[in-house]
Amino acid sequence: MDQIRQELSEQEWVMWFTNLSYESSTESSISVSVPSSFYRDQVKQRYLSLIGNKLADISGHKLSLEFTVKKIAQPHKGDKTESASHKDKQASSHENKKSNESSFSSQQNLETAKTHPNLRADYTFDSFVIGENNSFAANAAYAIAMNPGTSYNPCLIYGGVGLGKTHLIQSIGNTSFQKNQRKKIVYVTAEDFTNEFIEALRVRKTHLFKNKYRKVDILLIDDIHFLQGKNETQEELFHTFNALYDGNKQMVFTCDRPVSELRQLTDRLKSRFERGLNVDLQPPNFETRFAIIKQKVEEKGTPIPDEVINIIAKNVTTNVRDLESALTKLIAYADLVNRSITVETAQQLLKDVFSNPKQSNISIEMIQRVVAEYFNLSVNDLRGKKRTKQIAFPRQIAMYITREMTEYSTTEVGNDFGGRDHTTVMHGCQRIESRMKSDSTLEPTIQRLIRQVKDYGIKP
């Protein structure tokens, strides 16, 4: 450990090595304990080779490294036996920890059985399935939880509905709370923040509101897009932000889109949100979707074959929330009619979900091809720089259909249409919406194109 420390930055060392604890060893292996499955997976992925080579250099032969996840037991109220056992485990664990490791006292470890009153206990890093679509955001969130108020402050996590923004932001709060319950952690949605501020104005107790939010150690605000057009609330958040930032207090925000796409947000508040780390969550790929459903199935305890999990992961491509909804429907059916779930049953029960165009693997290029062919243009025309009416109108239709049929953000759509700005996409979609109100032939045309895209892109 000492040798590895010399090869890493101090931040990297603190984040990934100070919570490793020696447990036991044999002639051919060493066992260490880690605080969570998430922590274990990250250390194995990042440093297993480095640690293995270092052990081989020192010992003269190859040693395998085994990980044991040591989670804090949750003692039941009044369960003295379990509580006593818990104390013994904590005492034993404390004896094994070296003086240079980050450790808590036995009393602090006992306190970790508590949960934060404003956070969901099941929103943890352990229950967050990591894939290519979210690994950067998940690692950033974990780093913040381990060292709040340092490198990534503020942090903005953005992405579409149901991709795990709330799960991640609350995982930061839960992990930080378990590390140090003396820290003042506040989680609030932007809507509740606004309502509290309005009520404080009404009863003339804004000083209490300011004290609540400007004297926290970690402030977590969900769904800041709700603040659009609420100028007084934005003003209050601006001053709260400055007070916390100057005090090196951690702030994490979530949004359903990049801050640059929030039209009714003041420029100075936008600049504050963009000052730190901005990370996005993308829809999960097939492997991640499969892993998410598999984990949920294990949590629920209802046996569902991998073949069924496979067809759900293939057909529900939008977000985690839709995956959970499909799985809940199957489990409810199994419980209510007392029947096992087969592939045929799943296909029948979820046919409406599977036929939803937003669940299909429809790409922007696919839409561009259909629209270009209909208007006797090329895909390059739609992506190009020409702004003639013969090209601009079909291009706007293609953008509008893309926003209707997919979960791509306006920024992503703009990139696939020749690197156009997101505001151009928004303007184009608005033009089509306005024109449909005055041109009765346009909506049938768009619906015809949508059907062609479905026929072109949906696989059986």
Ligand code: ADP
The other form holds:
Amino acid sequence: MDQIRQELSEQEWVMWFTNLSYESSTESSISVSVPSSFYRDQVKQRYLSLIGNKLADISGHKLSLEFTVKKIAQPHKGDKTESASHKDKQASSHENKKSNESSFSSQQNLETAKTHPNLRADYTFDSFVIGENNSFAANAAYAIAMNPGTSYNPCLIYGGVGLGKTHLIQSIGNTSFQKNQRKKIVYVTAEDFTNEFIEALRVRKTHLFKNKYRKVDILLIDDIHFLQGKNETQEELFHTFNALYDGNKQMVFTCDRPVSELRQLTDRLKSRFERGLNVDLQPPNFETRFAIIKQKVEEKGTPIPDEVINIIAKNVTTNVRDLESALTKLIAYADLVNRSITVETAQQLLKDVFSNPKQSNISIEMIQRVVAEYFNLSVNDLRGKKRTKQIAFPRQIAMYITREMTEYSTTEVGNDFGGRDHTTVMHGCQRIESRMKSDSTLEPTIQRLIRQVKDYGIKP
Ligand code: ADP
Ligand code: MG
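Instead of the form predicted alone shown above, give the structure for the form predicted together with ligand ADP, please.
Every component of the complex follows; first up is the chain already shown.
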């Protein structure tokens, strides 16, 4: 550990190694415990070879490393032997994928634990499904909750509506609170912060306001875009920020766009928000949408078959809030008529939701099918590794169409086309663009394929 520490930044060290502890060892292996399977996966991904090499250097032979997940001791249970732990099985690739999409497993038992007065008890890391769209933000949020004030201060989480900003920022509050209930944790929306400040001004009690906000251990302010144009509140927040920053107190903010795009926000406040870590939340891809609905179905306990989850995940592509409202509608119906939901009833009930123009309804897979069929290839060819000319060109066309018709990032597109790098996607799209200039038949072909994708319609 000492040797590893010298090779990492303090931040990395604190984040990934201080929660790792030695458990036991044999001739050929060492077992360490970590607070969650999320942590385990991250540490494995980032540091397995580093740790392995160090162990080999020191011991003179290769040692395997085993991880045991030990949940954080719960405040009201106390007894360490009760906290569940399980041996990390050699994850098959299937499990690997699953853990990628699954939520944090360091469950805080909120039924027995006291809940924080300002926070929603169900906004926890445990109920937050992780996919590639949000893993960086969830990652950072979790690290902050484990070690507030030490790494990533301040942290700003930004992203569009319904993508989980409030859920994540409150999860930080909930987890920190469970870890240490004496910590003063304040969660407030920027709107309430503003109103409270205005009221304090009105009744001449700004000293009370300052007292409240400058004496917290963790300050969580949601939706700071609301502060635009509120100059006096900005001024007050600026001073609050400086006081907390100097005292190494953790601050987390959320915003609906990157800070650089905020208007009517003083430069000095902008630069404060930008000082720490800024992470974004993207719309979830199909697999993550599926995993989210599946988790919510399980939470609610209404039986909904996977085929139904599948069509919701395929058709509702905007954000998690829309996924939830589609599901709520189905569950309400199931409860009312006391019947289980079939694909047909779901399609009928969600017709309006699915045809909402806001919904692009288009998945990468649909595009791959249409393009594959046109070129007489299989979808697997497009998703595969082969780079023969017969496949590479259609694949580039499919990538190009995906970028034209959907909001998927080049990283996501790359992933769905055989795990290719985002630069490969960019390069492929550029190739198609330049070829369209020299080959006049290409553009009509692409237009035709785009129309076919649109006609693909709502399919179960
Ligand atoms: P935002 O604050 O970004 O507008 P919210 O945090 O309010 O979004 O999220 C909208 C809804 O979607 C909430 O009910 C939240 O619990 C849920 N949600 C968002 N992201 C996830 C996720 N990754 N896993 C599970 N639920 C999620
Ligand atoms: Mg919100």
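Positions refer to the first chain, counted from 1. Everything numeric in this text was worked out from a predicted model, so none of it was measured. Rigid core here is just the name for the largest C-alpha set that superposes within 1.5 Å across the two forms.
Trainee: Determine whether the C-alpha of G384 shifts by 2 Å or more between the two forms once the rigid core is superposed.
Mentor: Comparing forms between the two forms, the G384 CA shifts at least 2 Å.
Trainee: Please give the CA displacement of N19 between the two forms, in Å, after core superposition.
Mentor: For N19, the alpha-carbon shift amounts to 5.8 Å.
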